[in-house]
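For reference, the chain that follows is the form predicted alone, supplied as structure tokens.
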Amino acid sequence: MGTYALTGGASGIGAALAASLKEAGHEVITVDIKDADIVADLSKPEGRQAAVAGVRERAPQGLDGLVPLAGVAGGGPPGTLITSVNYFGTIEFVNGLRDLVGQKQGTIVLLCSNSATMQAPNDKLLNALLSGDEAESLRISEAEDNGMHYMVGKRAINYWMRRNCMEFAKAGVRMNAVAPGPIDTAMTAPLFEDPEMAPVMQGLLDATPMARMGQPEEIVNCINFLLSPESSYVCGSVLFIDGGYDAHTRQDHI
């Protein structure tokens, strides 16, 4: 059996595979703001260093896979929290932890999102989050569009794994990436009750030719398959799961 660390484990996608890692036999440790086994501010970076230092003294061994989930949602939170948590909680968290996943010669999974590829990028922030400035990515997100934090900072996080897929990989460890469309999770559901919010959620629905959200059990499964050895030679790769909306609307993209 296994030993996995995931972010975001208290709610959502983090507890539906903390659960499904566990029914396997792995041991699982989660870090979130509350109800982990490490409670710590991912978007603080004191909250990270907590949390990096936490997994290590939990899994000295090494992890056989590292799994960040923890992000708020576009629309609601302020563009800075949602910068400072969805893309440097995650870059962090994984550089952080990126040697002990080596020991294994293990697996990271990152969480994107079909969003990223909705418009063209903020290319200041894109910049900014890509290049590691993260008072600089503040400053900006201070001025800027909720929504479009959010997405530019997933289509960081997919930049940022295909960047880096053969340093990992040189390493021993497999990265790839899911991008999920609208899942029914306590994150979501509030989208659907802000006035603001409300058209573009169903927008996105309507646009998808399964033509409903997913669960997070759907998006688990996935992700339990980019962690096994069954998926031994995937790597640098985006899985969209979001019922067809993909496919849909950006026909002839690869």
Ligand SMILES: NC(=O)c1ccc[n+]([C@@H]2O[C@H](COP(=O)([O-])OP(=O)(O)OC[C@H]3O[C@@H](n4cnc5c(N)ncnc54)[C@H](O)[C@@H]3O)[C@@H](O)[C@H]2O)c1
Second form
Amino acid sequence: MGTYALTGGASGIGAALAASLKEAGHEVITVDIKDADIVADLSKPEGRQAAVAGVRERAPQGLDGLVPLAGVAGGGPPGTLITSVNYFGTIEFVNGLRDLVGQKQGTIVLLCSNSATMQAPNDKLLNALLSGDEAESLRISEAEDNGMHYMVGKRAINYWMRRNCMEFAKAGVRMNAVAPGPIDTAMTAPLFEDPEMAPVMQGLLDATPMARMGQPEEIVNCINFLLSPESSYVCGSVLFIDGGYDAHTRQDHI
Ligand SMILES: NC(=O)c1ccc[n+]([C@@H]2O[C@H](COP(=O)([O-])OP(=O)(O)OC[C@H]3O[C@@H](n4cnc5c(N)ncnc54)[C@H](O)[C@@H]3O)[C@@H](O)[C@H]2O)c1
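Now show the form predicted together with the ligand, given that the preceding structure was the form predicted alone.
Now the complete complex, all chains and molecules, led by this one.
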């Protein structure tokens, strides 16, 4: 049986993934700001360092898989928090543990989103994120709090994965991403109740061929596939799990 580490294990997709891996008999190390094996605030460099150190202490033999799911979204959190948790909380956790995953020739699955393609790619924030400059990324996020940070951050995670999959593969680590559409979790529930956001969310569902939200388990099944040997030649891929929204709205793109 394997050893897996994931962030965001206290809720939603992360909680469902932790339960599924445990049910399959694996050891699971969870990181979250609450209710986790390692309680750490991934919005802060000290929290990320504590998370990495905590996983190292619990899995000196290496990791079979790593899934950074912790994230924030919606109209509530400021852009700076979205940027620091979703992008830097992901990339620093992954970079800090790459050698441990390599030790077991393991697999990483990143959390992108189908919203990553919903705005133009050339963006100051995107470039700042990809250059790894957190101070500049936070400065832009604060100055331009335009509601785009979530999408830009998810696009940056996708680009970062594609830019780094060669280096990771050489270190024995296969890396892929999933891009869910709206999934029924604590992250999306408030959006359907917000008078401003509810019509936007409904518009997304109206343009979804399967005409419904997804359930956390439907994402977990795909993550489990990407973590497993059944996906042994899948590397650097983004799997859209969105009821067909991306295909329908970007028909001639690949
Ligand atoms: N739900 C969706 O519709 C959807 C769609 C696309 C992508 N995603 C992505 O999937 C991932 C999981 O989302 P979810 O829907 O399960 O959300 P969720 O809100 O249910 O869970 C997110 C988890 O992240 C944790 N977290 C938040 N801030 C943190 C911090 N500073 N430090 C440590 N942990 C922190 C929360 O405590 C929570 O347990 C996220 O990366 C999200 O962007 C979700």
